[in-house]
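Single chain ahead, written as structure tokens, the form predicted on its own.
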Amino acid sequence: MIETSVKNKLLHQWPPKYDKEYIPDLNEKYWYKDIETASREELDEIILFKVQKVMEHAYNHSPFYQRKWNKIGLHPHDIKSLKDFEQVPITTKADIRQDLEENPPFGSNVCVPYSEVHRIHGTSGTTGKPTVFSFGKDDWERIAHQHARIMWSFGMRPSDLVFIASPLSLYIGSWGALIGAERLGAKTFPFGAGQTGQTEKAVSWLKEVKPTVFYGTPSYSLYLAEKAKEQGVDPKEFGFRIMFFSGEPGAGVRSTKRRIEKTYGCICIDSGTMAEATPWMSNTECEHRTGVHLWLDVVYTEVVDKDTKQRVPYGGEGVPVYTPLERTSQPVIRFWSGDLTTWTDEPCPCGRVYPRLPKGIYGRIDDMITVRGVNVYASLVENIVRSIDGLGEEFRLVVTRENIMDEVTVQCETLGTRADGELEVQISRDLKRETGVNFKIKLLPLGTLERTQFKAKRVIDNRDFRS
């Protein structure tokens, strides 16, 4: 049985209420030692707790659970184990987007009353339509908290400056950034990014503030590494020490990782899972980057069979499924999310007791892409290119990596009924509108790309993130 005082409080109290004031020593490795190093019995323990404290909530509280497992006869009592969690039944996308559709704008997930939420995110679907998340302000501080404790693992210190190098808006990556590294007690600098010249000027400020700890995605690291040597700049007069990423996979990528590395002197941490599993820093690695860390108990996470759904064992490939376990204004319960993995429970020098991504997140088994920290659906192209006069019916994306940024180039028929040109602007205005992302137009003969009576294969995915 566990003895110690923060894993008796977690398995006594739920949702856990933290200490706002609480900092580790500056020289402790771990923010809550017996917890990080505990043994799989007592994690488990601590796990189980909260699984069977989300789940009855989200029946006493959420319709849309209520529904979900009325539906076949579960309720939360019947989960004695983490081994019959496995049969709860799996929340997808889609799942979520019927019910936004179903009951607008908020969907019947949101468990507090509508005056106690606190913030707002999302995501834009696949037909445009946003998916919201709604954070009770009691869960916005456990998120920060969590946050703050997973960037003490890989080296963050209240004495840093963390320079902030992606876009403040819906995407959330950056606001957990943002929060986290507040409640760690650093001092933050929210640049943002994606506004026309904004990069040169993130070289002057750069130079002049000299930030010790950046956030944004891998590709934009290195686009700003090449617009400072234009300036005759060296990335490393900079000064960072740690540079963590979410949003592609580049920084699992040994070979991007090391180039970053090289390029700025520093260490690079992958991080991140998907905004539905907020606090998404929940897979991240440590100093000792072997690969990111589940934090079990702050998202359990399985690994499962794309095919049957069923957990794969350890050294096995599989889908992560998501379960956030300390939020009660929108909970997740087993969230599919259709990314590729692998994963493993070997040791990590770091002495932590979770289970690693050794390579992180390579893939999706789905069409949805993520380019430069941007999720790009092809049935949303789909919807764009088939409204437009001129263009047949098929197409494809192909996306590639040819220097240091993904490009994606959307490859469409026409039907010989307009000028290419004019074609190729309405295209590209359309879909940098739609998703924010510059695409290149590959206008092609009508007939050229391969028919199927089947389900067409529409992502022409030739980075490798394996490598």
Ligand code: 8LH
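These numbers come from a predicted model, not from an experiment. Positions refer to the first chain, counted from 1. Take the two forms, find the largest set of C-alpha atoms that superpose within 1.5 Å, and that set is the rigid core. What changes on going to the form predicted in complex with the named molecule:
Relative to the superposed core, residue 23 shifts its CA atom by less than 2 Å between the two forms. Residue 210 shows a C-alpha shift below 2 Å between the two forms [criterion: core-superposed Cα displacement of 2 Å]. When two forms of a protein are overlaid on their rigid core, residues whose CA moves 2 Å or more are considered shifted, and residue 388 is one of them between the two forms.
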The other form holds:
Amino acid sequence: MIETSVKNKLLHQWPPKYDKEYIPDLNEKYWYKDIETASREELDEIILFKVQKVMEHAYNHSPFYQRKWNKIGLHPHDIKSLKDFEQVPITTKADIRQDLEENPPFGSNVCVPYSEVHRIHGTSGTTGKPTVFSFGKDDWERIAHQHARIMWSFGMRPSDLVFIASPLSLYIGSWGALIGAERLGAKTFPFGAGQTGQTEKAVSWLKEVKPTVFYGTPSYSLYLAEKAKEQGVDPKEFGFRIMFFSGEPGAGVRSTKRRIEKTYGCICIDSGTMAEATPWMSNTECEHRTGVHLWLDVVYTEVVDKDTKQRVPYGGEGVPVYTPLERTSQPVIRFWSGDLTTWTDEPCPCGRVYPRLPKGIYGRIDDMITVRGVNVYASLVENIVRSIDGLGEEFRLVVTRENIMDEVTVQCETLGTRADGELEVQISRDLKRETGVNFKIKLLPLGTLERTQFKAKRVIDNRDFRS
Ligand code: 8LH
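Let's see the other form, the form predicted in complex with the named molecule, since the form predicted on its own is already up.
What follows is the whole complex; the chain from before opens it.
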């Protein structure tokens, strides 16, 4: 069944109502060809319409946004162009946290009556008060629909069986992948992750059931491969066609992507924004894997300078700021990610109009280490460590302060196939070439560093700032 003229509908109806039964013809490359291959002007027209509508909705239903905008005399009617939209104040995690403190338990930004809330989710909240998310049923269905549409772009089809290997609890990542796959008509296997012994069980289940698609974090997929090999199983035997990832850098890091593809014999797809900006798949690679596409008619993403907060031109580096365009229950407008990326509008062989982040999200401002004036991200080191033969998958960056100088020690594990001295020289030289900085290197036996079943924390900051 072909749904005609979706583009036209999107210019007249908000929130959009999508045909719940629609899926494209199986050989069709695009879910909605008329939007995905529209001209940039046509795409901007859709974005502006949706931006105006979601702002109006937030203003009419969210005391949080009324307060925020009234304070500076801003009314949604003032936004007549996407340029005007660039002046709308940014919303931060701290703003949302403060609102939750002042208006417990759900905050003052839930724009549907409590009776219409369908799902509650939250952050795992290791520091501070966890953030609560309330989703209405229509929003939940639209999220599923947009995720299905985006999954289609990297080749998922209804004949696939999708193995969900991340925690099925508060984490929105797992649920977003699950409902998207279901909406696409695929079979799903919500296995989860994080329990003791679960990875060993995963190995035997995978051998038996043979899912064709994997979803989880890149760190976890490499840990799973290690566990499989320990049990004498070649990860290629699982038979994954596609592995898609979100939650942390990795799938967008060149050498990690290569390792995953080689280890499993699959294609490795990078994806993911933030729980707050769900539908979080709005940043996702297509089958060509040229960096994540920004599906701008789903979530309007701008990349802005980390200090001035002004939009950076294509080719520049900045922080993604997200505005989901179809959320009625808990809209966020210009949500600050704190992540770092570069963007481009150079065409992709897939023919979609969406710009791209060619290196994905490669760091967070607050995780960045400055060593002798050079900014260093864990993913930069990851790219090198994972490209060197004779090293295992895991590594850590340990930052210390000696006198007034910061030192970074890169800890990595050896496979025992090459002499330590030779490895140290190569790691040091490759890191210096890429970053211009001298790192200390510490080699460790395989299996020394802690593994994660979820998002890895690879920077350990031991600097004592009191002295
Ligand atoms: C990433 C990536 C990526 C997320 N490359 N860094 O999984 C998607 C959503 C649900 C998620 O992880 O949300 P959460 O838990 O709020 O974390 C968001 C942060 O995770 C985001 O700001 C990034 O720092 C990181 N992240 N996907 C690199 N593909």
